[in-house]
Structure formats: C-alpha cells, structure tokens
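Take a look at this one chain, the form predicted alone, written out in structure tokens.
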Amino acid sequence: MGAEEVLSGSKVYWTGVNDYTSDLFEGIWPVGEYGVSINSYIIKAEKTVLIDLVKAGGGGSSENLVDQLASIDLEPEEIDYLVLNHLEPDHTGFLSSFRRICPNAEIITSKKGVPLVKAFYGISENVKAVEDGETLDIGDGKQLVFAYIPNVHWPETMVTYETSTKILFSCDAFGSFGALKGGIFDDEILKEDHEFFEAESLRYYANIVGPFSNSVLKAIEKAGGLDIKVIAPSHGLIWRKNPETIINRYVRYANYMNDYAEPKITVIWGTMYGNTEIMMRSVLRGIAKEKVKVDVLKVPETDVSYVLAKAWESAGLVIAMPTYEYKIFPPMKYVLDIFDYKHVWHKKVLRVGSFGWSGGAERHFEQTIKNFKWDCIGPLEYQGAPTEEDLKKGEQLGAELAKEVKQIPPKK
C-alpha cells in the first residue's frame, strides 16, 4: 500500500503500516488475530516533516515506510524534521536506522522526550525540545503547533497540529487496535468495519489508556480550543469526516473510570470442577429476568484483554470463582490484578463461588479490591456443590444486581 493523501491537495500523507507479526502488543495484549496499524505522516512544504515513525523490522514495517516515501517522490534524506510525539518503541523503533540514512533531519520532541531519545537510541545530537504551545513555520502557509498532553499515556507525550489543514496528529490519543482493511479513513469503510473499530477502540482504551483517563479528559479540554478538521492518530482509522465521533467516544470511555459506566453486566467466571459454573447459571437466570444486557467471559480461556474491555464499559460485574488453597482462584486473581493496574473503578459487584475443605477466597477478594471503589452485594459462598437453597439465593442476588444496574442511565 502506497502513501495516501489525507485531504485532497493538502500535501499531507499517511505513510503507515499494518503489523500482524506482533502476537502481543506491549508484550501483554493480543493483536495477532486482527493486527494493529502503526501510522506515520509526511507533510510536504518548503520543509518536509515526518511525524512519528514505525517499529523496526517485523512485517516489513521500516521497509514499507521507505517504499511509501518513494511513492510520493520523496527520499528519506530529503526530510528536514522528524517529530516524535511519543517515544514508545512501536513509534520510534526505526529511529536508529532513520538517523543513519537521514543524519541531517532535526528530531523534535517534548522536553521529557529528549532524554528518552538518548536512553532508547543513544541519540543526543540534533535533537530539539519544543515548549508546550511552541510553533514551527515550515513554509507554504503551513505551521505546526505542539501541545503537551502528559500521561496520555506516557509523561512525555505531545500532539502536533497543522494550522492550514486543521489536522491534529494525536499519536496514541484517539487510537485503536485493529489493522486497516484497505480503507484508511472513516469515510471509506463499511458500517460493519466501523463496528469492528469501535470494539477495538474500546479494547485499546481499556488496555492502554484507561488508568490515565483524567489526563485524557484534560487533554481533550485543552484541544477544545482548536478547530479540528481531521484527527490522525498513530493507531487505527484517520477521522476526516466525523472526527467528533472518536473524540466523543474517548470522552465517554474516560468518564467510565469515574462513574458507573453503561447499564450492563459482565459476568467473569472460572471453575475447577463445575460447582461454580452451576451457581453462575443461576445468577444469570436472575439477571435475565430483569432484562439487563450481559456478557459472559470465562477465565483463563478468555484473554484478560477482552475481559478488561467488557468490564470497563459495564456498570455491573459478577465475579464467580472458587477458593483455591485458601485464596482467589489464580486466573481470577490475575484478572483482578489487571483491574487494579487499569483502575476498573465504580462497579456494582456480586461475587459467588464454591470452596472445598475451607474457604478463604472472600477474605482474599476483599483485600484485593479494597481500593477499587466497588459496591458489593453478597457474597454467596458454599461448600462443595450448591444446594437448591443456594441456587435460589444466587438467582435472587443476580436479580438484585440487575435491578441496581438498570437504574444507571446510559452514557451513549
């Protein structure tokens, strides 16, 4: 795929790649099945600017970038400025090689980005730190404005705004998992593909950006003073028809951390010998009677990436798992640890589960979630297989949880 002009006559080009070779993004989150795009951009004016890079090797990432430059009659050594909005290696991995083939290009980044350029790549010469709000005139009526958005999601992150085209190059902000399927822009893909990218933007947000939600809201407020025509992130679709769609989506996702999210329930369950599963089915019957939307995810069979995404947008959670050696069932403990990392807060939660010779999971559970800001009902624990009385109680508690969740207004 060659370079694509973002807006007709703008001389601003997408020069990104699709990565299907990384099984795990950040070494944690699965992307192998659907891939992930890594977007960089060229601005051609009196000065030529490359905004963000791609990772080194793997799937031809760096080779593709060089070929795309050639498709718009541009050799790497003609680039005057390389803007690094964010120093994470999926956007900078090609930097050492780029410096060798383009030694005269000035690297532009934030103040906190400069030491990371040196730390990751040993480069300190011809690296410039720009101030928050600083501008750079690149000729032909084009001007770049740099704005700091710290902790979205690294402390050094900034965005770049081009004033004549009104394009915001937002790096990881407004990004998404999922490789581009031929269509690069929001106005050239099918409804079904929009649904795919909506799900993948939620998963990306919950997995990558979630705990920095307050910083996201501050960044969006800061960007509110800009006239934005196009949002060009470093992962996912370029939004040139309806950029407000992805902005509003991120506002909603960010507010989930500080509120009860959507009136739906995610049931997360694991079982050793089936006794917790029996109870989980009774809880589901109670939820169904109240006609509340529910997602059911089994661990460890379902990767925590998908569990996290569903939990992030749900006001209600059911945690169904047995006691394991006086503690939480280990696959569920991993899920809860990730919830701690990612600030899965403000949920209405029911925990149920069996135990064998002794309990202990509930005590461990309470210790684990003490900072989660969860409103818990129950728990319902039982030794061995659940009795008919236990199952009736589980159905009752499921209905009780659903009734509470139904009172929460939708955010969409």
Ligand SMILES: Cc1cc2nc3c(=O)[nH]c(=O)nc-3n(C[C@H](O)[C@H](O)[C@H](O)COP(=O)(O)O)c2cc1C
Contents of the next structure:
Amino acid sequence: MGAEEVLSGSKVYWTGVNDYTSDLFEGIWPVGEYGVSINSYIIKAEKTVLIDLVKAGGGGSSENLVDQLASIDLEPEEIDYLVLNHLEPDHTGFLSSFRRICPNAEIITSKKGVPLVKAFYGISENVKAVEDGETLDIGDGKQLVFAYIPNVHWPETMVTYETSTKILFSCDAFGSFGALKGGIFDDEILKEDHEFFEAESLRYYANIVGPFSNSVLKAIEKAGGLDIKVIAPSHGLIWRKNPETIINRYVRYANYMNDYAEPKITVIWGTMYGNTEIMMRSVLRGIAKEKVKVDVLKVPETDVSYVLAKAWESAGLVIAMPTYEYKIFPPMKYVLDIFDYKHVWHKKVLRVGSFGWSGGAERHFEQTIKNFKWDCIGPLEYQGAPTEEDLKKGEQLGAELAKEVKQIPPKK
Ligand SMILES: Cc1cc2nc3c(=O)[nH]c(=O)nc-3n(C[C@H](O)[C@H](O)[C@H](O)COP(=O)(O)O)c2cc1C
Ligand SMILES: [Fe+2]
Ligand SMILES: [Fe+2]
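Alright, leaving the form predicted alone aside, put up the form predicted together with the named molecule.
Whole complex next, starting from this chain.
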C-alpha cells in the first residue's frame, strides 16, 4: 500500500509494512496467516519527519519505504528528523539501511534510547536525546511534543504528539496483532474486522504488554492531559473515529493484572493417556450447570500465545494435567512459566490431574505459582483412572469454581 493521509489536509501520512513473512513475532508469538502491521508515519511540514521505522528484511525493505515516500512526492533525503519512540528492532531494524539512504536525517529519541541506538546499530552521530515533555517546532504550525512512557514496552519508550492535528503516535501502546487488510483506519473496516482486531489486540496485549500493565495505566493517565483526536499506534488500526474505544480497551486489559478479570473460565488441559481428560470433562459438566462461559484449550496443541490471551481476560482457570517425572506435565509447566513472565495474577483456580504412583505435580505446581496471587480450590488428584466418586467430586469442584467466578462483576 502507498502512504495514506491520516486526516484530510493534515499532511500526516501512514506508511509502514504489513508483515506476513514472519511466523513468530519476537520469535515466540504466532502471527502466521494474519500477519502483523508495523506502522510508521510521515509528517510533512517545513521540516519533514518520519516517526518510527520498520524491521529489517521481510516487508521492511528499503524499496518499500522509498516507494511509499514517492507516493507522496518525497525523496528519502528530504527527511529531516527520524523520531524513534522505541528501540525494539520491529521498529528500528531498518535503521542501518535508513542511515545509508538518509545520512542527514537527525535521529530523535529519549535519553535512554540514545545508548540503545549505539548498542544495536553502532550509530551515535546525529542522534539527539529529547527530554520528557520537550517540544520541537517543525514549522507550518506543527509542533511535536515528546512524552516518556517508560516500560510500554521497554524502559526507553516514549510517545510523540502533534499539537495542531492532535494525533498521538503511541508506538506499542494501543497496538494489535493482525495485518491491515487494506483498511487502515477504524472507520474503514467492517464489524467482523473489528471483532478480529479486538481479539488480536487482547492477544497482543497479553503477549507483549501485559506485565507492564501498571506502566500502561500511568501512561494513559499522562495521556489524559492531552486532547487526543487520533491514536496512531505502531501496530494495528489507526483510531481516528473512536480513539476512546482502544483507550478504554487498554485500561480494561491493564486492570486485569491487578484484579479478577471477566466472569468466565479458561480450562487449560493436557494429558498423556486420557486419565486427566476424563476428569476435565466432569469439571466442565459442573461449570456448565452454573452457566458460566468457558473456553477449553489443550496443551501443547494450543499455542501458549492463545492460552495467555484467554487466561488474561478470565477470572477463573482450571489447570488439568498429570504428573510427569515427579513434576508438572512439561507443556503445562511452559504455560505456567509464561504466566509468570506475563503476570497472570488474581485468578480463581481449580487444579485437577492423575498420577501413577506417588505423584509430584501438585507440589511442583504449588512452587511454580507461589507468587501468582491465585486463589486455589482443590486440588483434586487421583491415582490412575478417576473413580466414579472422583468424577462426582470433580463436577462439584467445577460448579464451586463457577459459582465463585459468577460473583465477579463484568468489566465490559
Ligand atoms: C513419562 C512419564 C512420567 C511419569 N512420571 C510420573 C511420576 O513421576 N509420578 C507419578 O506418580 N506418575 C508418573 N507418571 C504416571 C502418570 O502420571 C499417570 O500415568 C497418569 O495417569 C497420566 O495421566 P494422563 O492419562 O492424563 O496422561 C508418569 C507417566 C509417564 C508416561
Ligand atoms: Fe515493543
Ligand atoms: Fe512493536
């Protein structure tokens, strides 16, 4: 796609790439067939500004940027400033090539960004650090304000706000997985596409930003002082009709780290020979009797990225897995380790599972989750196949969990 003007007459343009070539974002999170967009922006004024770059290789080739600039009658050498809101290589990988084609463009980043520009790309010349709150007049009535938003997503991250158009270039904040399918703006896409991007913004949030939720809330509070007309993030849709939709969504997601999330249950289960599966079905029966929404995800078949997204927005979890070599069934340990990284906290949890002789999964589970702020019922463990009595107990515990989860007020 060529560059597209964000607001008519604004001389602010979306550029960037829709990356379908990477299977795994950050080397972990599947983006696969749906891709991911990496948005950059051009501001044309007396000075020409490029906000954020794209990654190296893949869709982020020099040809792409050069073509997009050409579509708005710009040559790369005409760029005066390159603003780097965040140094993660999805937005900077192309920097070395960019320096070669635009040697005169001054790089602008936060104080903590400067050493990262050097460390990742060996560039220290023509790099300027801006302070939190600093402004830059770029002529034609346009002014940039830089605001630090540490840890959304890295410590050096900042956002850039253009005062005349009231556009906030928010970088990873308010982003989403999912490539732009021709529609770039929130007012251009269908309802179904909004549903798709909503699911992908939750997955992006839980996978990428989740553990920094308190920083997200601080950043949103800080942004509250700005009159924002457009949210222009570095991934996903640009919000020019209803920017509050994505802001409210992010507030809700951030709050899920600090309190019980939505009144629903995610059942995460794994089995070697089916003895845990039988129990999981009884637990589901109990949950169903209480009419609580449930998602059932099997590991390792379901990628942890999706497990994390569902768990993030659920107040209740069922963890069903057997003992394996005196420990947790390994694919479930991986899920729980990711939950630790990502701060999947404040859940009501039921753990069930089979063992063969002396068990061990439960002890290992308790050690693993000790800092999770989880409120556990059960566990229900049994040797070999569950008895009728075990299954009845499983159903009861499922219902008990569901009853507790039902008490939690919905946040939507
Ligand atoms: C590779 C392997 C390791 C196991 N390690 C243990 C163990 O350390 N302690 C134990 O009590 N049972 C152990 N078991 C037995 C399983 O926990 C038992 O077969 C259980 O019923 C499996 O549940 P599932 O049918 O849901 O896979 C092991 C089984 C396998 C296949
Ligand atoms: Fe990032
Ligand atoms: Fe990013």
